[in-house]
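Encoded as structure tokens, the following chain is the form predicted on its own, with no partner shown.
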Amino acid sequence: MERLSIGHGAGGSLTQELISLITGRFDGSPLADGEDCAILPGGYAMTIDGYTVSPLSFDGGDIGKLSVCGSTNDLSVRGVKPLYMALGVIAEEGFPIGELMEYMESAAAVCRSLGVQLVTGDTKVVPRGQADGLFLSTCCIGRVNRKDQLGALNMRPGDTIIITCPPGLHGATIAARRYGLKVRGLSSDCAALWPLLENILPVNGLRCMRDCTRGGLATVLCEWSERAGLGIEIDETLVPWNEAALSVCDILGFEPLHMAGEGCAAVAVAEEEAQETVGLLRKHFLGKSASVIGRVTEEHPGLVGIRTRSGGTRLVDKPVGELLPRIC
């Protein structure tokens, strides 16, 4: 019997296969549209995610901050204001209570900054050796703030692709910690995106947004391209790379486009409103590096290409298997 591999949780093609197997056991719902959160009747939206990051604390955040940012970001990229949260805690016997409270305070601080209320939850303590310290899960509910739903199916040929900050900072930070690399200036981009993305919701030509978590920018663009049946072309020289993150990728042999961010979003918007959108993003400190990186095209539908610094073009694909497990 085939068994799960770490790659099935990586956010790439194996994850998509696993999700299809799981959802195939349930009756299909029109509300399950394959986006980061489900838009519910009455103008509400819901999402859930689990957090198993190792190490639990890292430059730029910890598992508590990550757990709130990750789930609220899944709402934010669909134009949904986060309002309520349920928190699940699975801790291992012997885990220090003081350390657990530090992570809870980190989570609470993000909730306070967003006005999100913790309304229910669950705690489990499992025997020593049956969990690696601490796992968290968060389910968030919010209110839709746009009349039209944001999603990849809205994309049109000629639309502009924008990224809000350098890609891959979270993945590179975790990788550096795991492999004992000391890289000056490298820190996770872990952040709640609602205050940034709220600013561009009034843009009429806004098509879709997605936070570039597991599988990185490459996976987001590939999924958009496949769902919309359109091509996407990006330019390597336009991406606001972070040199510290690139150095980690160079040393470890990782593809930077596959590295995860936890405060980085890709945005697709009508061409005529692209510069306005970039300007709005740059007004917030989380979007000061926001840049146009490419466009949507009718050519090569379902595929993503990147124009390289040397003038060539290569295919961008989703990662197969796991580059680095337990980054989130």
Second form
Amino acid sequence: MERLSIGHGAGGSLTQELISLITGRFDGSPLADGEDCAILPGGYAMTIDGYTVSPLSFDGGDIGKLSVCGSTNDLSVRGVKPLYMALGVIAEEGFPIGELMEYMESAAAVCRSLGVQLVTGDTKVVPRGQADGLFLSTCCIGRVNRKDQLGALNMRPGDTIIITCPPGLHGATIAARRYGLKVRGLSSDCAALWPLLENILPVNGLRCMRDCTRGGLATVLCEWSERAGLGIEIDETLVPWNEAALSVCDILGFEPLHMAGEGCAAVAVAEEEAQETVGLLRKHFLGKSASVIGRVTEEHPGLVGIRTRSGGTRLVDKPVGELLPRIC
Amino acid sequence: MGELTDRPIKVMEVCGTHTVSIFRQGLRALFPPNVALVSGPGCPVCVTSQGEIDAALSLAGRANTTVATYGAMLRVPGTEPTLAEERSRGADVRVVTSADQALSLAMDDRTRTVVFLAVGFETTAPATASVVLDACREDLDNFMILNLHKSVPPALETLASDPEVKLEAFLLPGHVSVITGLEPYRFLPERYGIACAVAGFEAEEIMAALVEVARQIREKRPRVASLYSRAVRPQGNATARSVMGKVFALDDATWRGLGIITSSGYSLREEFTRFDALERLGLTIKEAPPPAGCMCGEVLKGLIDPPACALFGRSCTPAHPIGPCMVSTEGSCAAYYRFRQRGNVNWRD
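Okay, that is the form predicted on its own; can I get the form predicted together with its partner chain now?
The complete assembly is shown below, putting the previous chain first.
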């Protein structure tokens, strides 16, 4: 019998296959539309996510901060103000209570900054060896703050693609720690995106937004193009790259577009409102390097192309399985 | 560049990192039609033979044993399942990015046997040699290597002398040449009339190297040029070669697709056999045929482009690879699949 691999949880095509297998066992709901959170009747929205990061603490954040940012961001990108949160804690026997409280304080600080209330939760302690220190799950509920639902199906040819910050910072930071690379100035972008994205919700031509987590910007754009049946073209020279993240990718042989961000969103907006949107994003410190990076096309439907620095072109794809460093 | 060649030429990029770099930077879209670039045997995982992979997999099931491997080996299927699958069944398989990290695993827990899957060319062999010396100095009893290191120049000679392959130029590997220098490639222009240029991995460096070999072919003056002087010294890295010389001796080795090549493998010298997993654990490498229909061998020789393999993109994909060229991030099948599988993107200017 085939078994799960780490790649099934890496956010790329294997993850999609697994999700299809799981959801196929359920009756299905029209509310499960494949976006980052589900919009519920009555103007509420809901999402859940699990956090298993190793190391638990990293430059720019820790598992506590990540767990609140991740779930609230899944609401924020659909124009939903996060309001209430449930927290699940699975900790390993022997885990230091003081360290656990540090992560809880870190999570609580993000909740405070967003006005999110922790309303319920669950704690489990499992025998040593049955968990990698600490796992957290967060379920968030919020209120829809926009009349039109945001989603990939809104995209139209000619729309503009914007990114709010350099892609791949979180993934590169974790990879550097995991593979023993010391890179000065490299820090995760882990952040709650609501205060940034709230500013652009009044833009009429806003089509969809997505935080570029596992699978990175590449996966977001590929999923958008497949769902919408449209092409997407981006220009490598327009992407606000972070040199430290690029150097980690270069050394390990990773595709920078596959690296996760945890405070980075892709935005699709009508062309005529693109500059206004970039301007609004740049007013907030989380969006100061927001940039137009490409556009939606009728050509090559379902595919994402990138024009490279050298003037060549190639396809952008989703990662397959676990990102593994190259040999030489 | 197109004007430099008055006829179609076939250039092989030897190095897997070049293969990926060319695709990632979209350079193929810029090549003139009379320059055919084929991928060569420069991916360490791709050239590892079926028998060697099976030997590596047999380690994963052993009691009290940790297998330390470069990441790319994790998903290569042997006759048995992959190391990743063995890991999901409970085998202790750790991904390392250096031989040094594998040695640290052994030093940190002396109750477990740590076997390092030592694959790669002149790029990684010096680091393996160095940790073998360290292990010897520490008198470490729980560290071994499954030594699968190979040498690039003999494989190039096999290709150069193969009348079926018909190469006119090599884009020589950057990282390997940092160690070897330029001398080991001189036989290529002198004996086989093949144009050669060592290149770095930036777009301009690769394009400059292609211009260089096109010029050599047009002027009928093949030689070994280096377009990567910021990293490659003509004499290479003598210190690294000295460490390799202390630990390894050249021996015959089996390459996937190329068969047995004389003096193309780095075997452990006799005084280090206690670090040889084959000797210590009584393993043998039993060569097995490649999976049915798999044409990785033809791909590695540059005889076909990956899509010409009947399995490509059908039963063999990066998610479910059959041959190693589809597994490794540096494999040419994986690169073709990732960047070209559904055709190129046509941009409007």
